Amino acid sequence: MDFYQGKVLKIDLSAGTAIVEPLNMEWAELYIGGKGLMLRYLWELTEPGLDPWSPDNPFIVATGPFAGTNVSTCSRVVIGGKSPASGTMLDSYMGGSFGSILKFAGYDMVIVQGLAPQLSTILIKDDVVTLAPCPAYTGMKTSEIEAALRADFDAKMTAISIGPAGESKLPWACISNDQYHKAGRGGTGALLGSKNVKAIAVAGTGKVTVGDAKAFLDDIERMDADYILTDDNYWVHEEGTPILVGITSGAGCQPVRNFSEGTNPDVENIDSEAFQKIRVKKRACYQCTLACRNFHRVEGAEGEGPEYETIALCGANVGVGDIDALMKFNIECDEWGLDTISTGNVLGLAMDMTEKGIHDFGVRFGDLDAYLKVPEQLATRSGIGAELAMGAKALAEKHGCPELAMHSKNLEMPGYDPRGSFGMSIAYASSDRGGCHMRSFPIGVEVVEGSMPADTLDSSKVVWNIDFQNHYAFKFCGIWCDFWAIDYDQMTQLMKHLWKRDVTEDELKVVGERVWNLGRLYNLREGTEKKDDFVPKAMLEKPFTTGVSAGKVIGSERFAKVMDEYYATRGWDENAVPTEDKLRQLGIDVRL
């Protein structure tokens, strides 16, 4: 089978089994792989209302038709499940090694349930599957466990593992490959450690066929050429997502002091100039041309990152414009196992609340020394650890100051304030997963490139949101990097090998499409409605007093409206739930 392993391998950590399944190839036609792929399954997985804290809630690992091959960007792997921290559906996505060397084991998917009787380890050696108990491995940071399994097991071996974060169930715990690749957003990491798993390593000696392997082959070193290597790609190279500081900052978006502010009076200690002067070596993840991994040393401290939403959301959030303290504190939540963004959202909601007396967490903004402390206390929930693990939500709705908690539907905002950009409202509202800006993003229209006002809301905001968050639904199929700016046609170069025939851009975005929906019919089963589809009310009516974006106001009512007029762009009814024409028109196989 070209592309396709064929293959999931299912493992029940209750009962000790795992068998290999065939790959349910009539859904691979309709959703590809990766998001679509992982939902289709994740739908039949679950029943309605499932508690993500169930062991029956599904780990799935699910990897696109390209991993294993030699398109850039495509060895990634999506993590899916039914996410911890929200109760939507979780897709979090993570380079490194992982997807291919699955692939090449003989896997397109795998999918945990279950409860291991004790903190295990489960071992993937081509058709050999191990639960392999680990008591030794408690308590291990993700450098740790990683050099433990290529010792232990396979020293050619990669794996997706949980640091202490995970094991305390940190519903912002993240997961991670070859160190520094996290799948970071939705709790991941808290999802496999409450099935009492540490890692999954995988070690596989096959091979991936591809059909006219000379005609793939040629396409693949042509689009290298024209579509990655070249001068519109040269910043990810050269700079990386720290490129985004000083526009963000300029544009009066980003955000500070728990988004009290959009523009960062400290920008310049931690912008892409500051970083570069710290820059030791370039890196890049599995078979990808583009190397956009930036290493950094300071004083007693060297490592990847961190990129933008860290510098984001655990620099200027919190009011630290320290280089070596930020990168040190991005260090420890590496290796403690924390999703950067939860934890500077979460960290400038305390800080916030202990300024305004409201209650004392002992940490207040720009305070180093409590702050360097602080990836040890949420990951282990020690210290003020302890209740800063509730989440922005719940931790703001327990001192009575529900209006501090920066989130969309109990997911924590990343580092883009929509008072600077007010597109991004619309995105983060509905968004599948809650407070995201993997689903669109414009901020590359109204910010970096400027071809839209940053500070209207309108029609025309709608439909460019919904055609990006169509054409990212496909993208995540694929797996392709957020960092190449694929187009459709670019795609279906790629498409035309993997459906053995010649491929119009209107199918893929009517797969893209049919994914998007798929999402809203999961997150509606499990009980997401119209009214969740919010941004905070300070985002929409409190202006900010500095920056280009002062004393400009989104407005709740006209929020209201260009919300309503999305879902009937969408073809959904009054109450946001697509229609019976629209899921027949795009193929959807299921219903509510």
Second form
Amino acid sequence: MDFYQGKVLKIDLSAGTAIVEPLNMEWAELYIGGKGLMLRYLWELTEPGLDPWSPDNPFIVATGPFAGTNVSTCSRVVIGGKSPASGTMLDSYMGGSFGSILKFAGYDMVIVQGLAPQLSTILIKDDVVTLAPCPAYTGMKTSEIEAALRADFDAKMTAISIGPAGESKLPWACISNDQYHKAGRGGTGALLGSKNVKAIAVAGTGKVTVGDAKAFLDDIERMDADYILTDDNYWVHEEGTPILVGITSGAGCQPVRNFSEGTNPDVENIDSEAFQKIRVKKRACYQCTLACRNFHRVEGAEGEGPEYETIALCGANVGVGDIDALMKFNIECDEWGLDTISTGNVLGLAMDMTEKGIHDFGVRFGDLDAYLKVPEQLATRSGIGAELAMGAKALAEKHGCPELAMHSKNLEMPGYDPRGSFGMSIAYASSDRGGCHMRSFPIGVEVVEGSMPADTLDSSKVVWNIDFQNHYAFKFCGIWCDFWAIDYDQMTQLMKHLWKRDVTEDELKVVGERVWNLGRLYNLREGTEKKDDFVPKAMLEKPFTTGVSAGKVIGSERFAKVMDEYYATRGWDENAVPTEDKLRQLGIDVRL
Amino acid sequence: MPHVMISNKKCTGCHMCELGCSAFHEGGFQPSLARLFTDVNPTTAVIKGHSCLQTACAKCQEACPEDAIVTRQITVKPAGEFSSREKNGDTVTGFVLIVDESKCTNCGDCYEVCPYDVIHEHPAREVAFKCDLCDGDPQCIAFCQNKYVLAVDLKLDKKDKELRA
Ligand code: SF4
Ligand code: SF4
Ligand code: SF4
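Can you return the structure of this protein in the form predicted together with the partner chain rather than the form predicted alone?
Time for the whole complex; same chain goes first.
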């Protein structure tokens, strides 16, 4: 078979078995790969209302059809399951090399269920799969586990692994690959940790075929020149995501001190220019020619990142403008295996509660000593980490201040405050995995380009968000990286190789919408309701006092109105449930 | 003579060169059979490139008891950009070392001597395989095209330069 390997590796940890199943090609036709295919398997694998901490909750790794070829950025994998953080579907993406190497080993997907009797690793060397207990790896940080597996298993292996945070099942523990690549959000690491699995390592020597390889190479050479190595994408190599630091603060939408303001007074200490001064090298994901990974060095620390989200949440949001401390904090989060968005969000909340006298956590905005201890405390649930591990929602509720928790569907918000970019309120509220900017990103038009006003919220924003969500739902089936600004036309040119026929943009739009609706059905099946599509009240009602977004208010009524419009435009009923007509029109093969 | 070489300093570890190389020669993407490779330690981000130096090295040719590694004339005209293009021009003519599969007995003598670990037994054909400069269109150069990186370069060794002068 071309592109797909046609194989799913299914591991049952409780039974201690690994079997290879053929990839369901009907589903691959309908849902392509990545997000879509993962969701379709997730739907099938679990009973409705599953406890996310149950051993039955699958840990799914899915590649896209272009992983293991030279289509730039498509080495990405999605980690899926039911989120231990939010209880919604979980789809978290990362680059690195795992996706490509897994394909060379001969698999499109890995599905892990059950519970290992003791901490174990799953070792995959082409068609040889071993479940190996690994008590000696207990407590290893992410760089240590990779070095150990390279020495003990295979020098050329790559691994998905968890740090100590995953072992202690912190709800926002992440998955690591090649040390600097993280599937950060939604508790991917907690899910793997809950199965007693420290790592999945893979070494692969096989081949991915594409049909006429020379014709394919010629076409990719053309697309690289015309679509990838262009000014639209080169910014990620030249500057990378720190470019956003100055932009979002200037637009008044950067989370500052637990989202209490949108303009960061310390911005010039941690903006793109500041990071360029300490930049030392560039690295790329496997099969990516853009090379966006920036390495920085300060006294006593060198590593990749921090990316924008980390700078915003673990910098601005906790009152830290010290680039040395931020670098160290980021490296610690990487090593202990923490999602930096939730970490900075929850820490900002704890600082806010301390400053307001609600509860003294011993951490205040900008207090570097206390700050630098937090990653270890969270990962080991020691000190204040024991309580902070509850997550923003539960922590704020416990102390009687739910209004201070900046989350949606129990996933902590990332680095964009809707008060400086009104469209983001729709993006967050309608996101299929909670507070997330990767489903639609109005920041692009409202703030970066300025092609839409940042302080309006009307039908045009509803339609814009829906189009973007469908586009990204398809893109994340590919799995193309966010940093290739790939449009439908370019995707049809690649899909033509996969489907070996002409492909129209409309076909791909239908797939994107199909995947989005499947995600909605899954969330509804698992108990998410219309009322869960919200953003914190402060973001709707409480204006900022500084910067260009000062005084601007979305208003709860206006927000409710556009959300109703959102459901109607999507073809969902008054309870925000996709109608039978819609499901039939999209060719969705499951029902609630 | 012309050969391709990876700059350890510039290389980002994307492996596009190996992917292009293997697809060109093997009919599919299989970096384990690429004729050059970047040894990347993703944890430490340390990179070391491996590629064939052709006649500037020729250790395999010297070691071969069957004279199966033969010198052939080649004109190399890479697609895309590479660092030495301005200096050396678009086209370079010189010599390349090719495995004559009808003579190769897979004795393995050359595998032992290659200083760069880039000549091996082909698992399917059971003969040696190595860089052939892609008949003059090096795919590793064609796919290392990020203008800020351009880590694969077309190099000429001294003898070759003298010849051209
Ligand atoms: S294509 Fe270039 S940057 Fe990528 S691994 Fe090869 S030499 Fe390095
Ligand atoms: S294959 Fe190895 S030994 Fe032979 S010429 Fe190339 S680098 Fe030298
Ligand atoms: S010139 Fe061709 S054969 Fe030689 S390493 Fe590059 S891609 Fe492979």
